[in-house]
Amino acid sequence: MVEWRLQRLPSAGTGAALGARIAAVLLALGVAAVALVLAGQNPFALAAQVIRATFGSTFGLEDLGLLLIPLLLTGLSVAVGQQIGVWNIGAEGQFYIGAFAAAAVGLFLPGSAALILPLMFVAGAVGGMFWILVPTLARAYAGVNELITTLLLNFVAALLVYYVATGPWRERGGVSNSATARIPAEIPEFWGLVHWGLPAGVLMALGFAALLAYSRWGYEVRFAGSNAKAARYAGMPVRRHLVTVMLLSGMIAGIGGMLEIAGTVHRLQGGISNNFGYLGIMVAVLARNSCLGVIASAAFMAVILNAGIVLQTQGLTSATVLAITGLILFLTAVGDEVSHYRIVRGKV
């Protein structure tokens, strides 16, 4: 007897899981319109108009450059972390204290913009790897879950720079009450209001993915993140790496920090990431933790936020763009699940 079956399969070929987004984009889109046809709304004039405000102005994008670069950052990070079977909810505090550290130099320490900038460089990068050692100490040498320990980590990370950008650091007599001075040092535009640190960000994706990809370390990284017993057995060194992809993943995202007051903000702020750290997973999860892929699912949730902000300023509430925003993200997400499913026929 025959019968036909649905299968998982391991892993979904490239026209499959791009097929399957495109459709969840299509249907997303759909029931949106739908309910704003129901809301009194034109779903095709405001579609028309976040085209227009998007791709059709330099203005829109270099708006998405620079939404661009604080994803890729904080999505590489978590998508790093994941090569060692490590889920770095953190990314957000470690952006803050990346972001805070860089700030920091560049508020306190004199000098030309040659010499400050390398510096918060590295504080941010020190910043981010400092925010997650107690999470990587704790899950290599006591096998505490690092979910619970760098998502607690972050709202301690937020509240210190809101203290301090609110307080000690507050720019006296400025236009803020809540935010530093405006840091000197600036990293240089290379097109438009976009700075250098967008080839940056795709630089460093591009060489960690080679990097996993070609180089001894990262089989034994990819190894271990997929059977650590068998990897323990085959004599590799699994808690060794398991600290240092952990550090890495926190640098990552701590240099997202610098990258974002250096180059975009310019002032240290409460809200800098703009959860920044926590979009980054959903970067990750959509480019199924590939380096290489966590550069088109950032520019993909790019264009999404910065749709959302071009419908606010259509007169449409934040809570309808947030909804709309999740069902595409959503729907996305159960499009890349289902392209793993095969309609098999076998005998009974």
Given for the second form:
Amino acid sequence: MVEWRLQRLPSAGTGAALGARIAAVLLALGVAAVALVLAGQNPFALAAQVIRATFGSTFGLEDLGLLLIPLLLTGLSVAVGQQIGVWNIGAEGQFYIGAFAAAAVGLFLPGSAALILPLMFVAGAVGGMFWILVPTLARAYAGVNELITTLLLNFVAALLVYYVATGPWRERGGVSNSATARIPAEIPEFWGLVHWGLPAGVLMALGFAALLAYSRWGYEVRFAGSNAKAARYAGMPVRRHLVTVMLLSGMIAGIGGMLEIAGTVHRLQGGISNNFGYLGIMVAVLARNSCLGVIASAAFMAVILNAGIVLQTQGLTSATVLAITGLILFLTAVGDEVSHYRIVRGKV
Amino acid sequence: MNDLSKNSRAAPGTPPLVLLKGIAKYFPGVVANEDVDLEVMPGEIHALLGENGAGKSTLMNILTGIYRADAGEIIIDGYRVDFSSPLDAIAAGIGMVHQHFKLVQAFTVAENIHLGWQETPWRASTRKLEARTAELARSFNLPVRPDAFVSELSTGEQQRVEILRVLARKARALILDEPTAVLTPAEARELFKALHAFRDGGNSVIFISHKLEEVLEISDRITILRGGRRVATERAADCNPRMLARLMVGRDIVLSDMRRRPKGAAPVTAEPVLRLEGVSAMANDGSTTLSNITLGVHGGEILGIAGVAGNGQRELSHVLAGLLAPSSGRILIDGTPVERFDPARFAALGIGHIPEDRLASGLAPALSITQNAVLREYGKPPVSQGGLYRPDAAYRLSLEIAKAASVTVPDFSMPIRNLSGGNQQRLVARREMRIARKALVAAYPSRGLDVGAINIMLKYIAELRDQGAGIIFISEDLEELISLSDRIAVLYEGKIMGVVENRDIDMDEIGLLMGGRQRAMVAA
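Same protein, different state: after the form predicted alone, show the form predicted together with its partner chain.
Let us now look at the entire complex, which starts with that chain.
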């Protein structure tokens, strides 16, 4: 008698992993299609609409590019933190503060764009680092779990930005009552509406990937992240690396906020982070914390978000869109696990 | 097979509690078990002895319903059974305590006992579960604290919880996989007492081990497996360690005297290469764990450290490797006092360190074999130049280390946790020996290894000695210490009780030193 059995492999093959992910996306879309049919919609028409609106027009591709930039930066922020075993749930808050600090420079310092933009960049980076400083020190010196501290600071940052955008920094007599005036210094565009923040973000991802793979520092960070006790046994400065990596993680998210302000939105407003910080966690998880993988998973996430926006214009509620997004991520996670198994045929 | 039962204490005519007949199990390319018979009578402690990979675990996985045998039958109380899942085996009274405990760390003892148990009451309050647990603990005479979280318990206590968990499910045959590997000698004695009580109640114990001495001490009969087959079943009273070792590995390899130097071996240096002068150290909780230790090892010499585990061995090895700064006293490497207590600095000065818990503190289990192999040399050429890390050079170095350790690695980028414990230990040993130009601190290097692998490990250490390094060899195994060390220092409650030259060694004296009392010999 021949029996089919499942066998778990210690590590998944690349082909199997990729196949499982594609299958997961298709399956999620299939489930979504069934749900849409039940809701009286035509899934094929909607899919055609989404594809047309996303890839079929310059406008759609530009939107995609603009969504990609913040996702890339927040995803990279979380992935970098994970190298040393830290969950930076606070990319959202660091993004806000990066935007806040960059806006402060852009709004209140006079000067040409060539002078102000670099200053805004530095302000965004420092702002992000500042926002993760307390969680970093608490984790490094008192062992306080960074999950809680970074998460809670998100709310402080969001409310702070909300307050200045609707209060003291509000544009008097402007069109809306909930945003600052337009910041004069702008990152130039290189293709339609897509500005140079995109290549800058990709470059940062490549840079961090190279730094981690080809530097002594990167080796030490990855080792300390995997087993801090063994890293101490080998004499690595574990605490110093922890502090550096957490600050870098905050810095990247802060730069994300700066790029959003100076390249895409041009005004500081409440909700400017648009959940990019939280979506960055998803991006990093999908990329399995690989800095190169972040580029691909951020693009994937951008397509999903963009499709969501299109679907909303077609009368689907945002809750439905969110559910489909969640389904894709959930099934991808399942697929990742499933790709560890193979079916073997054995005699009983 | 026919004359086995006459040695049992069960009444004549009683069928064996467990009878395995002609069990075979094949994995792709591997014969895990073939034609294995095993008979365990009620009221018997039956040891299953064999090297790593001899098929002990597979056989027990078949008996507990985790695997299905490819051939042969399982007979419980005289009736043929067919286990299609572990639940069937539990229902038949077969319970197993695995080497790596399967407890939920964040749950209390009472919660763990009741987890996944049919008899757990539907409406279970904390108080009810704890009362039931206390009652079970009393009836089986296994003292546990029902309200304690598992993460707070010592390994010995966790093992008691595991055993109680199995016994609560009415197991009559208790399978223990290497139960003493994680225990202190005192905890092991407690365990043996509990096992004797369990056996005397007419139950059976199957005791898996590769430690010869303890198998002789605890068991009534011994079945030896080799290469997946049963080689012999003997009464423990008829056995001695030498014969068991021979049966186990198929050749006569009882630990030889390794003190004799081959031609061309480096001479013992006049001055010590690594020396402690009046060193005291504190544990994390502020208690003194080493007090006023003065000790030195010369190049080309092996200094054994004997003593019951927990008497300061961990702190001693940490101080010697630069992981722990002494609270007073000095450390001299090659006659120069060390100013900075940094393990990387010690490594650079030529001190290697095989840590006692290799998986927890010597390796990053999730990282690749290459990344783990280069841990001691990543900071210098060829693996890194300036700040640059070169993966290709790292790969070449790990290839070299794996070759020296005779470990066949199919894929150097796979996580090192996929390797067996013995292979991990060999890689760590070779990695440390490469940097140990002056001295090697080896803490329990043969712990968890089988007889064959222990011999290889000890040979490695003797080789390093012959190259001129000084070796501090910490072990609990007196036999191993005596076969290898030139001098033996005895550690007791953080103090050196005395240093004995191996040529006038006196076991009784060492025993006395180890505990200040005659009884300490038992613990050794």
